[in-house]
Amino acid sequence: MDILRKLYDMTAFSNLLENPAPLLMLFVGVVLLYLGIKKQYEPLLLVPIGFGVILANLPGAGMGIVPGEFIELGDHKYMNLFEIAHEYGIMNFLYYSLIKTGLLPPIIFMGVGALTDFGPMLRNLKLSLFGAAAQLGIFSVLLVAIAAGFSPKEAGSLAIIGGADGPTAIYTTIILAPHLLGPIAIAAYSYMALVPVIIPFMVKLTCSSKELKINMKEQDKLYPSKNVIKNIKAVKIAFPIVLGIVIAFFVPSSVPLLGMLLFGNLVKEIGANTLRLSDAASGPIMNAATIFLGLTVGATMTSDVFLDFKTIGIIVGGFFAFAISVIGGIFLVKGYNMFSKKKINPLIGATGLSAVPMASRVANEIALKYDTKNHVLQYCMASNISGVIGSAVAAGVLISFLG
């Protein structure tokens, strides 16, 4: 009987009888895996996040992330990484060394920069202004979340979901409200995956068919631009250097994200001399960072964290932040068209998010439904790329004021 009891205690069944909540979290992890594998919603992140959720909630496995306040030793002394690894396991070691330090989101931003072409934005700088309007959702939901009972730091972490940028949301949350990292990361990436659903829905609510038929190429022919960039290659090399310096003076707290984004873009634009750096940033380095980011973020999603009233608020508030960001860009275009002879398709305002290039592709598909000759992809990319920069700057502003 002693042997049988020891065998029983060795299994996880006794833990499940005492606390069945992990079963629900295992179901959440399976749902995330289903969305990533079957539905192909952001599979590069939802698959590792979903599997991280499963690992964290396997009873008795000890793979869940332990909140920082529980591993403090008192008298302002903390465990070092080796002690954390020995006491709490490999997942906590990865979390506190790679996530808690804020290392991985900027690394991923470097890879994003190496994959990004600022050319469409530089050729249409006027359109890039609509990327700023799309940050309206961030600051609107910030105020609403505070009124709803979230602390200012928690509200800032929730609101940044409106930027539609996963690494930015994670980086901001690490600094402002690390205890909400799991729900916010999952909400951010889930809504990014739902861009093909959310943008068409918001466009249908706010735009007429006449507005969606505005042909940008015809508008360019009627009202040609007076400013033409003669040496686009030189401008694309100078742009990340100049912008990085300027932003650093105005919003220095955005430099960890924006600086790495611009560096990745710079090594890409230089060309053959830095090709190996660009390939490394956008390939092995970014892929490894994505794996560890997804697994460790998923491992923060224990039942104690997820099964909370604030999680519901994050899911609802995140949707409104996302939706208001789309609507903000659309209405700025509408306002612009009231005073300008050269009309702009509202779809360009709808893509002022950081979900590059998915948002632009979705907008282009919508435009082609109304006019098979109306290709707006390059125009949408102008506001879409500026949205990446805008969300990083918005994160820096939130961190400066609330951090």
Contents of the next structure:
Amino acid sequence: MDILRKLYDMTAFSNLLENPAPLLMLFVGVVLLYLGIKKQYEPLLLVPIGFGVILANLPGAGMGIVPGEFIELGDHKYMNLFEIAHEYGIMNFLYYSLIKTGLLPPIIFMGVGALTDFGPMLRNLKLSLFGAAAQLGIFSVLLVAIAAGFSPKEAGSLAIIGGADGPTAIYTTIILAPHLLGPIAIAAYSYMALVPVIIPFMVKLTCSSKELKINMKEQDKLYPSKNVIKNIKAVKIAFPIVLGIVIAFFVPSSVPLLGMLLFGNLVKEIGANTLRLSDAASGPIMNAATIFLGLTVGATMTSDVFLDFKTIGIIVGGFFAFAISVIGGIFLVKGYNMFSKKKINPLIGATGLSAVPMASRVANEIALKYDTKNHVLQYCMASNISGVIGSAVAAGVLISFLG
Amino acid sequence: MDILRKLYDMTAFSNLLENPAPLLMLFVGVVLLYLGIKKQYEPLLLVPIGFGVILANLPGAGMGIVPGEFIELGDHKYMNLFEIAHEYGIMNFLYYSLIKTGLLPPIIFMGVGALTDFGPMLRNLKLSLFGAAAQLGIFSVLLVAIAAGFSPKEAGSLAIIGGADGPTAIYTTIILAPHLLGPIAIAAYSYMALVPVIIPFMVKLTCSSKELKINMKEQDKLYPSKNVIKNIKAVKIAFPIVLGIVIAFFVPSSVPLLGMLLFGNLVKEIGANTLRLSDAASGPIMNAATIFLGLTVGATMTSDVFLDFKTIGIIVGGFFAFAISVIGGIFLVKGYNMFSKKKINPLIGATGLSAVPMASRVANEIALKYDTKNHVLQYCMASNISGVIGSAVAAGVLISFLG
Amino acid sequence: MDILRKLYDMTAFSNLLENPAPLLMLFVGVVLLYLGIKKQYEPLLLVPIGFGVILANLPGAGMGIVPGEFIELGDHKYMNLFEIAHEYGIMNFLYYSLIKTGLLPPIIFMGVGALTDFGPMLRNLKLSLFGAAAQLGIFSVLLVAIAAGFSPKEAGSLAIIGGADGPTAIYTTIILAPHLLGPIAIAAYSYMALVPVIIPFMVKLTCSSKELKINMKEQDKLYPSKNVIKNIKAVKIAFPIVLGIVIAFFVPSSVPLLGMLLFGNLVKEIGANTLRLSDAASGPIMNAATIFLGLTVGATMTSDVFLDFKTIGIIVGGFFAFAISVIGGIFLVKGYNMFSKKKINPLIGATGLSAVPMASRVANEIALKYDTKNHVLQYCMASNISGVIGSAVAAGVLISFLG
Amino acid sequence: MSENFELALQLLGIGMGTVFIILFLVILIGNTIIKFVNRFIPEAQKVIRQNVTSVLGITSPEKMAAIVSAVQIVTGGKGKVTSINKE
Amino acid sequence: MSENFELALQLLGIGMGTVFIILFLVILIGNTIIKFVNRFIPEAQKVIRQNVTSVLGITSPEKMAAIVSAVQIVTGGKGKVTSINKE
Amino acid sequence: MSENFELALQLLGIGMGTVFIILFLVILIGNTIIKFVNRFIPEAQKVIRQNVTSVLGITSPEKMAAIVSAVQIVTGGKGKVTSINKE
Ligand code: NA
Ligand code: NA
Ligand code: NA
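Next, give the form predicted in complex with the partner chain, keeping in mind that what was shown is the form predicted on its own.
Let us now look at the entire complex, which starts with that chain.
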């Protein structure tokens, strides 16, 4: 009898009887895995996040992230990392050393930079503007979220989902509202994964067939731009350096993200001489960062954190942030076309959202549906990449004012 | 004169005159290197461990791991990692951040998972049971070790050597008896390396030639199993998810190990969509973890820790734990064969020990020696892999009751 | 009006008006990038260092390294790493966990070891001596620096530039004078990059055409050495083990650097059985370490640190340390040639400096200029590699006496 | 000591029991998943993967093989293609 | 709440304003760099690379060229050999 | 200062002395190992390596190429050989 009692105590069933909520969270974890594996929604992130949710909600396993207050000692003192590991286990050790310090999102941005080619943007610089308009979802949902009762910091974290950029959303949320990290990260990555659904939907809602047939190459022939780039390699090397310095003067709080992005891009563009660095940044470093980011962000989603009305607010608000961002880009194009002889395809506005490169691919497919010869991919990439800069800048603004 | 005096003080000779014990440990380190390099006993671990032993015992170099009490401040407070580095150098920094936190063994298990194929086990599920029987060495040696005067925690760490799984042994020892980490890790890896000697020896001791000639494929033809797997990929993806959740309910303390193993396996089985993650988990992450695990575990073996009667106990006890585990597996097969028409080759019991995949290869060679057409590799892999699960579960039980 | 005010406050322009010195540092950063990218001076280090300088000097971005006193709490207590991240951002987190702990230089040395081939040295063991003579720059500049008013610790850090070895210089400076880390690292890597200028200049200054035509292969034929290596693989495996132990007895403080170098070399020489380890050590681990070392070392160069008379002292002193080291090697050869029938090409003394393998290549080109058939590369590599050992030993001496 | 010994005896029972229960569950779970999959998703689906090779513009496997074999031949079997990145 | 709402309204202005300013700057910087480069360094320079091949024991440039050209031909110039590791 | 200068002078002696001693030892150790190896293990032994390719039974580059192409064909171009390490 005694042995059976001890055996029972070893298991997690008593915990489950006390509080069955984790079972619901296990279901949420399995759904995320399903979306990542079967539906192929951003599998590189949703699979680790989903598994992290499961790990965190296995009762008695001690893999869930504890709230920040647990490690505060008051008077600006905190438990040290060794004590965190000792007290709360390896997941909290990873979370508090890699995520809560704000380290991994900039590290991932370094890898993203090493995989980014600013070429399409440099060849169509004007189109960058639409990457600005497509941040509209961020600031308008911020307004609505505050009206709906979110605190400004929470609202800022929610709104940044409209930037359609995972690391940016996570970085902003770590600083502003770490208790919402799980749902916001998941909403961000899920909607990014849903770009092939959201963009066509918003485009159909707002654009005429005639607009979608605007052929950018023909427009280029009709109204050729003056700039020819004679030495693209030199331009690509100088661009991240100068850009990084100038943006930093205006929005210094965006430097941890943008600075690392541009550093990654620089070592890539230098080429053979720094190949070891760009290979490492975009390979093992980024991949390892992705694993630990996903698992620990997922592990923040314990049942008491996730099963909250705010989660619904985040899911709904996140969608509108996304949708409004797409519309923002489209309507700036429409406005531009009213005053310019050289017309722009509104799809290029829609991709200002970022979600590189999927948004551009989706936009290209839409264009081809209306005109099988109308390849807009390279043009979309211009606004698409500038949308990444746009949301990092927006994040910097939010952090400056709300952080 | 003064200069020569100062020169002499700089060297380590005065330390050696005071305490020549480290010289013996240098010899131990060289022996471990010899085993790893020349005898090719688990070189991936024994070479870093051996080198770590040497580094730790170079007098004056400050590369040896200091006992846990040195960093305790009392009242559940510990020195922080920066202070540890400052005070005790980089080896202690690595040890206390990566090993004593319990981080690296689960990280290595993630890599092991990404290299493991549950296919053979899924095709012969029943054989998994022998991976349970082969944990007998753990719990019987636990009994003996306690009788011999080891404390329960020390006995648990010693006994887990019978799990024939390096990361599991290290993880358990970190939690239960970190002061024995060096000798236990070395015993575990050495006996795993000696599997090609131990298994044939135990098999010869317990099995008849007739038993060893049992041909599994013929048995399969005579008594075919009903299950056919129509979609192995789907099964392989679902298996780690469901298994992880269910085991966690029963033995939550095994989650850090098994959860990471199954996560690594999941991203591997998903395939191309998460290839970046499985590549990172089984490549740079696991390799880097192996280097730092080996060096720091070796560095725990300072002369005062190693030159102790307990070390002998560990070496002797570890061997019996191994041997009894092999016997446990074999005898469950013998028992099974007494009641079943469909016979099982006892080699499949012997490989329940784990030590994947070497045990299976060794068993296969033995089978071929008795019958050149009797390939048992795939069947052995079934119990072999289940033996990994078995020892992680056993570790969880030990940690729950003794930790 | 209010909005514009707030917008202005968000930017860094007010900071720049207060203190425009960072602009000068941005210029320094751009110059370093120019040297690394266009002039190809050690791009793997100078590009991250240059970018780190820029990041650190973007006002308001919080990416500059704060002085060590900022994290001291008195009474041998320090802020913990989590608090450092929280208070001073990710750059300081990386710096204080990876650099100030002394971790990355030994880690990079492990990678260097895994890329080093002791073969040429083993085949010409006698030439190793010139790697000793070429440490003369270190100890003579130490004398001058102290005379010039540097504190002994600062002088030691400055002098180690004459070792022509980046990680050694950084490691020594971390321990002796961390506030000079930026300028010393940059001076070290810049002069290493300038080896193709410095060596020919010093050689021309001190060697006659006749000396430079000394053909080592002919000398070998005239005066053959007795040793033939029958089993190079075994020698290469035993060498790092024995060497590590023996050097450690004499200069234990050099173990963190030399021990890791020799470990990296050992796993490389073992070959296939530890391929995973040497691949990891010389690949992802070293590359990641290089990125974070470069960025954070660069980030120590805030304007108040760099714009100091000591920086000029470091630049001037570093050059002389380099130059005298080259001369030291050359003059030992000249001395040797006075007493020996078998003559040695003084270029082999010049490469004792280290800066592997560039110094050897440069020396080889000089030799070929004087005699198109006089290939001295393999001989130069012997003194070149021993120069690495020499400077690590010199660093150990400095650390023992000044640390 | 005798108390510890009792604990060890108990653990022998609990431990082996747990291990057997878990591995019974492994069998049960495995069989259940196999049956479930056999009934509901018996056929492997075509997964639209993000094709690494297509990104490289390597359209045929023969081409890929050609690269690898070229490397092998030229390096005397000592080289390996760790990765081929698109520029 | 109403105070927060005002803050949000301000941020809508400041935020969108900043984003537009920055992306105007992106255009400006991009065009300036292009013009500068077109005028002062219009031609790409030959980069003297640190040669990896000698380390590999690939002694002849012909062999190396064979590998590279194989990769180039097969990938239509889009692939590059990032590393060939000798064992 | 003069005290420091004296320290520096001492270090010049101690430092250069130590460096020379160590590099003499390097020569000594190197020669000793070479002699020892020449006498006791003069021939390189065949190491029974855990050969990845031999496990796969790949003996020639052609076979290697064949495997890669087979993988490609079988996976419809969706699989890639990330690395096959040959010893
Ligand atoms: Na965006
Ligand atoms: Na086992
Ligand atoms: Na040197």
